[in-house]
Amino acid sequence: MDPIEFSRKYGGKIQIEPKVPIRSYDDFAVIYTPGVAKVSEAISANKDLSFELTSRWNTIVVLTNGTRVLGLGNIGPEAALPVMEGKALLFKYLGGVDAFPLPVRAKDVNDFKAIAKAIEPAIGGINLEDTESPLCFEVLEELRKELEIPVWHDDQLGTAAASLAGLINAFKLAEKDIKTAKVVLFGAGAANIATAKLLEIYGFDKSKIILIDSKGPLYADRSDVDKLMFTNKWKYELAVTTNKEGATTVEKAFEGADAVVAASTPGPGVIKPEWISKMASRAIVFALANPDPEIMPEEAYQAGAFIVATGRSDFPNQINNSLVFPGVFRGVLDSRSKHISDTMAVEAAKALAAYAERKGLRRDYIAPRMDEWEVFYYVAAAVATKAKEEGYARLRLSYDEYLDLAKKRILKARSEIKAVTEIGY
């Protein structure tokens, strides 16, 4: 069906439905007045009870200003709404999370802070989405500091965690040592800046990572580095701490590299086969741009790649943030966490990698497929357990208890969607 006709037929992708039974007129005395006053009084005495006595425990917002919508660019908040609705549906189907799409007119970090602080009492978390760089870095950083609910930017941390998961297993298959590996991050936007951070936390040598933007490799003596100090401090910090070999050209950056993770301009033809041929033996190539990867898999293999991954489901080894965010939010909501840390993102990556390894790693299977639904239970449990270890969890359970809780809630959400499908609205 044509996407516009599909949207017109259903009038959007999501709706709000009650979860409590209404059997008679008398039920309204419990659901609303006068009975609801007792619930309000209890929460007034202890605000944390809002996570037990209301739907806050399972509700997040997908927050965007529509300035960098995937594949579409700066289209504004109204035009971003159908994308955010789609994301909300994925949250429900894959993670059992009630997500509300919230495109807003926010031009700077102060606007985002005001909006986030105003809605915080009603929600259990915020998923930032499709906001331009470097504003997205500043918004994430500030909201993490000032809110007592978890805040996540999926274009950064979701993509980075999925990339790390794939790299963990690709390095095992290629029999490479992460501590001595040279890794090229092709593209220096939100995804790869976050990827550099997670790689360092996991154990990769930061000095051997090279980021490449539209002007070439980042390095400490590049002519625009001083300007970056004021315009993009996150990119600046990587310029002065990575690429210790001082590669100044793309060709030199690729030379001897063990892996390249590209999150840049859709291709093909963005990454040249001759660059791949300069890489180390058993080279790992992640070309993650959508709808078309920076280099097509067959071309990368012909140039000498050992393992190739893309962001597409019609090729093997799909590396996609949809593997990450449903389980991450299921985990922070189940633990009632106050925060999502970078180390929790690494735990999500490790859980994804471990799941695929249990299934049996192959060159064409380094990460779980999107239809292996049970992987989200393990991601959720790993993240919730890390939240407890780091002192962010309000609800402290064992790993197995978190695992059972995630499974129960995700399966319930799937059964509800299945019922809607069978009714055939």
Given for the second form:
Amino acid sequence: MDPIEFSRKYGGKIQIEPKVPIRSYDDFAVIYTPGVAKVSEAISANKDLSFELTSRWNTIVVLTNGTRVLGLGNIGPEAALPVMEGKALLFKYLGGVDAFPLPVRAKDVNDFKAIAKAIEPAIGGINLEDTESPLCFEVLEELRKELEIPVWHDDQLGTAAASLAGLINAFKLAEKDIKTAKVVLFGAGAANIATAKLLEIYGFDKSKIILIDSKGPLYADRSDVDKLMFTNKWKYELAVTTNKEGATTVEKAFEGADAVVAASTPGPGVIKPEWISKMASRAIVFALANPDPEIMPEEAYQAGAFIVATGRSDFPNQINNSLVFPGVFRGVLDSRSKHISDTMAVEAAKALAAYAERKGLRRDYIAPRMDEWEVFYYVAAAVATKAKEEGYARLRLSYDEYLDLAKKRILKARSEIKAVTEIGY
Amino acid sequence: MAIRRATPSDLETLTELFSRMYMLNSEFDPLLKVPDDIKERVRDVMAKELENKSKLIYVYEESGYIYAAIKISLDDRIFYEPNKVARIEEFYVRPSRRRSGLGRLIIKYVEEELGKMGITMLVARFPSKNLIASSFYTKNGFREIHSEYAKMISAGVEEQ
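Switch from the form predicted alone to the form predicted in complex with the partner chain and print that structure.
Below is the entire complex, every chain and molecule, led by the chain shown above.
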């Protein structure tokens, strides 16, 4: 169906519905006044009770200013709404999370901070989305500091955690050691800057990572790095700590590399086969741009790649943030976590990788597929357990309890959506 | 690893490092825009100043590679005490060696060298919006004593 017709037919993709039984008008005395006053009094005495006595425990917002929406760029908050609605639907369908789409007029970090702090009492988490770089880094950093609810930027951490999950398994299959690996991150936007961070936490040697942007490999003494110190401290940090070999050309960067993770501009033809040929034996190639990968899998294999992954579901080895965010939010909400740390993102990646490993790794199966629903339970339980370990969890349960909770809540959401589909709208 | 006086053989490196400094300055304010031939200009001036006794140019070198350079001018300041001051005109540390204490090390070295010459005051000048420089000098014991304000004017034409 035409997406505009589809959207017009349903008038958007989500709605808010009551979840308590309403049998008679008498029920309103409990649902609303006068009964509800008791609930308010209890929360007033202990604000954390808002996570038990209201829907806050399962409610997040999908927050954006619409400055970097999909491949469409700065299209503004109103135009970002259908995308945020779609994301909200995925949150519910895959993770059982009630997500409210919230495109806002925010031009800088202070606007975002004011908005986020103002809405914090009503929500259990924030998923930041489709906001331009480097503003997105600043917003994530500041909101993580200022708020007592978990904040996640999916374009950074979701993609990075999915990439790490794929790399963990690809390195196993290729029998490569992560500690000595040379990794090229092709594209130095939000996703790969976060990927560099997660790779380091996981144990990769940061000095052997090379980021490549539109000007070529990033290295400490590149002439535009001075400016980055003031305009993009996250990229600056990587400029001075990665690429210790000092590669100044793309060819040099690819030479002997064990893996390349491309999150740049849609291909094909963005990554040249001759660059792949310069990589080490059993080369791992992730070409994640959508809709068309930076190099088509067939071309990468012909050039000598051992394992190829893309962002597309119609090729094997799909590396996609949709594998990550539903489970991550299920986990932080189930543990009522105050925070999502980078180490929790790494736990999510490890849980994804372990799931695929249990199923049996193959060169064309390094990460779970999107239709392997149960993976989200494991991601959720791993994230919740880490939140507990790191002292962020308000609700401290065992791994198995978190796993059961996630499973129950995701299955419930799935059956509700099924019921709606059957009723028909 | 050593700090040493620059020699004419360092001309190209000094040109590169100080040009970078001016190009970075240009990011802070349109009134600090640098000309397209900034490198040539820096090279010409440095070639002369390497011979000039009132200019002190030092470089920090490690395994034959220069990571930082500083140029200091010895100036008269006749209406204030002390009359003689040393002024940091250019100072650049490569990104790969920043946040490692190298800047502080160089300032300390310069202070010792100036002390031997009887100079008791060191002055630094940098764009007001360069907050990193401001923080660096403050941490190294400097404080703000002057402000420089600028505006573009149209000579002979009264603004309406």
